[in-house]
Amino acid sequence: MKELRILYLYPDILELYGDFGNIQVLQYRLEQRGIKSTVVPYSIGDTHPDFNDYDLVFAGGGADQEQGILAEDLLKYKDNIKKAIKNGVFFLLICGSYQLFGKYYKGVEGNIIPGLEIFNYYTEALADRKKRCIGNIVINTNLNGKETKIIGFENHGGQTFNIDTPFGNVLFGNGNKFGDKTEGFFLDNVIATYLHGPLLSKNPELTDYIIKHCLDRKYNDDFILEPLNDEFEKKCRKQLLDRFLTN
């Protein structure tokens, strides 16, 4: 049995706005196809885990004050990230996480929370905490040649600057910073981003975008996945579309 090994950081501390739906839903589209999902969370004070053991990485969101409190612990794990990113393990970063692993995040007071400088885009937050781009949010992504609609919902104080590569651009919401137009960063094998939602419930075809670079890595083949019935979902996204996009 084929199988996907998922390292799930700071669960406890990094679980803003449903995040852990993600992990559901990746399991679940992998066991609905026969494969099998191992997920090992790590927090601090777990045993040091190699990044490079695993297929794919994730983090959620958490506020200035949890970011604070991993940032160090986070980065221990420096140059062992930076490794098994060049060794194309999948990254999938949420809001505070997408911030750390940046240059730094500023918060509002202007303190500093030094991120892991493995990208060069960096954070700054608002002096208002009102504030914030908060709402639902649909970007327009490329998938594999293909270009592919991602519905999330953001909820941050942060500004992020300096991006090269973005996740995608923004056609309704904020994005990036304030009426910007484009949302997150985006790599071959990582996607950082400000969209909760969980953002894999609205967004299937990303869900299996992630599954199959993951696979075909792994067992060095082009992996075809099999269908998978997904009506329903299809069906709340026309109407959330229709909904945000429709003036």
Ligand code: GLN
The other form holds:
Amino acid sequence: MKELRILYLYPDILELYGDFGNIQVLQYRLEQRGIKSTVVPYSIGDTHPDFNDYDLVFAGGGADQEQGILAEDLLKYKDNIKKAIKNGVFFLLICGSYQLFGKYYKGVEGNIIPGLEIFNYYTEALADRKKRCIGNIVINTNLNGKETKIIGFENHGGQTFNIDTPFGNVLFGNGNKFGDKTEGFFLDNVIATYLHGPLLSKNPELTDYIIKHCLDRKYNDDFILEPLNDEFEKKCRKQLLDRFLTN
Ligand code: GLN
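Please move on to the form predicted in complex with ligand GLN, as the form predicted on its own is already shown.
Now the complete complex, all chains and molecules, led by this one.
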């Protein structure tokens, strides 16, 4: 039986706006296709994981305070994470964890939370803590050559700068910063995004893109995933896209 192994980082600390739903959706879509999924949670104090033992690493979002709590622990794995990224392990990072893979996060009071510095982007909160990018968001991205609309929900004070390879172009909402045209970061096997949602329940095509990437890499093949009955998801998406994109 085929299997994907998922490392779920800091589930007790990073879990905003249904981020755990992403794990559930991954498991559901794998199970429907007869593929086993093993989800291994990791948090502060647990046995050190080797990120290279996994096919997919997932981390959700968290407020500044939570980011401050785990940043030091995460930094311990910098070299291991770098190696795993180089080896093609897929990383899906939402909001707070997205920020922590960059150079740093500067909070409202000017405090610096160090990032892993694996990527060159950096994030700074605005001095006015009431100024946050909050609301529904739709972006356009390219998945294996196919234009795909991604729907989500953003809530971040942090403004992210210096993105060369965004996840997508903003059609509705803010993105990496207020009024930005770009959202998130996407480089090979890393997708980092401000989109909660849960992201994967609203975007089955993205879920399948990630599943295919992981299977192709692990089994050195070019998988054609068995289509699932996404009628309900399609109806929801149409309803949301009509609401957000037609004025
Ligand atoms: N602390 C971050 C910010 O407000 C992340 C918030 C989040 O993960 N939703 O910018």
